[in-house]
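Okay, so here's just one chain, in structure tokens, the form predicted on its own.
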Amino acid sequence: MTLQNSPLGNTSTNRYGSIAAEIYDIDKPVGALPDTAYYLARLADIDGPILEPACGSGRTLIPLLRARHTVAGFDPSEEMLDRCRAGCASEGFAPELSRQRFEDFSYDRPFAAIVLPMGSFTLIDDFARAMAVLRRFHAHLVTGGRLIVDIASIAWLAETGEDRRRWTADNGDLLTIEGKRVATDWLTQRAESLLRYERWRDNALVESQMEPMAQRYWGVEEFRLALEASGFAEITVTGGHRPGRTPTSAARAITFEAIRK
């Protein structure tokens, strides 16, 4: 994925290589969200198989497993999709993990649900390819099919402050991110960032990568109307995880629930 005419220039987007790959282990440990009890509730009916796309190091593919679901999940990132396979191995699991993309992802069979977990979806930060996944999805699904997506609240847009943190990692390096925000569209909703990852050890660094990051965040109203165009119907929107209530201002998370015609 490329960025043309910004201050990220043509270089690769929303890459998440070996150190953020490491950090989002720690920052974001398998089943420790409120958002995984959440997608365990809503998929616990399901019979038949998952897919998660951009399922990362596996937070959610795990408990997914856990829960006796047969599930399969890619990635654009072999660093992240290390981590899964080494989860899912520690824990006698074995599923379908594969490198893919959003934009051309494919598999033989249909799926009972698709899920994407909390900011996976806003990585595809055109609104023309956008569409075309929402149609990807629903070509994969089976008639009466289920996809569950986040969107991040369009609120983000607004954010302009700098990301600065730091964690441990298990072998005593100090790892360390500083992002900022370099570039707000409005008219495409669309926001650029760079992140700068770095590994220190006995006070030295030594390893830094850069992270160009690109985002697309939606309306609540444009998104129902998006999946509706993609064929999608009954559709439900969700604030903050909890089942029956309707998103707020303040919700930072937007979860929506679709069923394939």
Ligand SMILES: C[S@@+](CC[C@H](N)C(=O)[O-])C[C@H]1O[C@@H](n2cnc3c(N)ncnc32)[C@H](O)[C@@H]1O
Contents of the next structure:
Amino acid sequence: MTLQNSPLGNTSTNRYGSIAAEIYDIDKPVGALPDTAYYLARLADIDGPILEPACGSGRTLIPLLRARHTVAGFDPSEEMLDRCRAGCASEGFAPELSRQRFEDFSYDRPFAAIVLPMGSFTLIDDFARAMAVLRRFHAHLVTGGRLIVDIASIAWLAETGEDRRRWTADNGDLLTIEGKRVATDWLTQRAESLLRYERWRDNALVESQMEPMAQRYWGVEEFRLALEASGFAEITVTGGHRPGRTPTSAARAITFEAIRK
Ligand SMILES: C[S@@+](CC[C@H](N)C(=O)[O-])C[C@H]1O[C@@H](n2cnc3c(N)ncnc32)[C@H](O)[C@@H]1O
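To complete the pair, please output the form predicted in complex with the ligand; the form predicted on its own was given just before.
Below, the chain from earlier opens the complete complex, with every other chain and molecule after it.
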């Protein structure tokens, strides 16, 4: 995960280090966002193991376990995985969690479903790599298995404003994020940002982490064609996690569901 030909230089991207992981759980606690109920409903009839690539700290994985599914997850961020393991253990779950990446993950058995909630697939910032990942998903599904992938609207590519937010941690630390768009490539539909995470205590800066983030945004029909080219069929597209609703231009989250032929 390095950036080539990038204004940020040759540095690790989409890292989700310790401050990012801590903020993630404060900002998006398990079950708080409406997408979870949507995935639970869409996966209710799945009778077999489910894989969540980029499972992060368990925001979606833990509710799937609560719903009595057998779930495996992977993520390259040790800090996100540690949080996921702790959250699972606190509820008596011990799912198979491993440190892997989209680009080269591997399991010795196929899954009945693969689910990728919002904010994960777009982290694959290159078209050819993303296509290879879709083929890898296909290879890890049983015939008739279901893929559910959320993509962020391509409208995000035009959102070049700064992101400044702050949170208070349980121990009283002030956690801040300052995100700046550093590159937008309209031809490849790729955006790069530089995120500065800080931890403040007693008015003093105690920790600071810089994390480059790179994302590739997709057009709706482009992604449908990508799924078809990767061996998926029966593709449906939903907007804003509202079952049966086709996406409007205002939809920020677009969910694709497809079946492995
Ligand atoms: C927005 S979080 C999503 C976490 C979780 N799926 C959820 O719904 O809350 C994105 C996750 O993608 C992971 N990630 C970043 N690069 C990745 C890669 N190359 N392969 C797999 N996961 C990656 C990050 O570590 C992070 O945990």
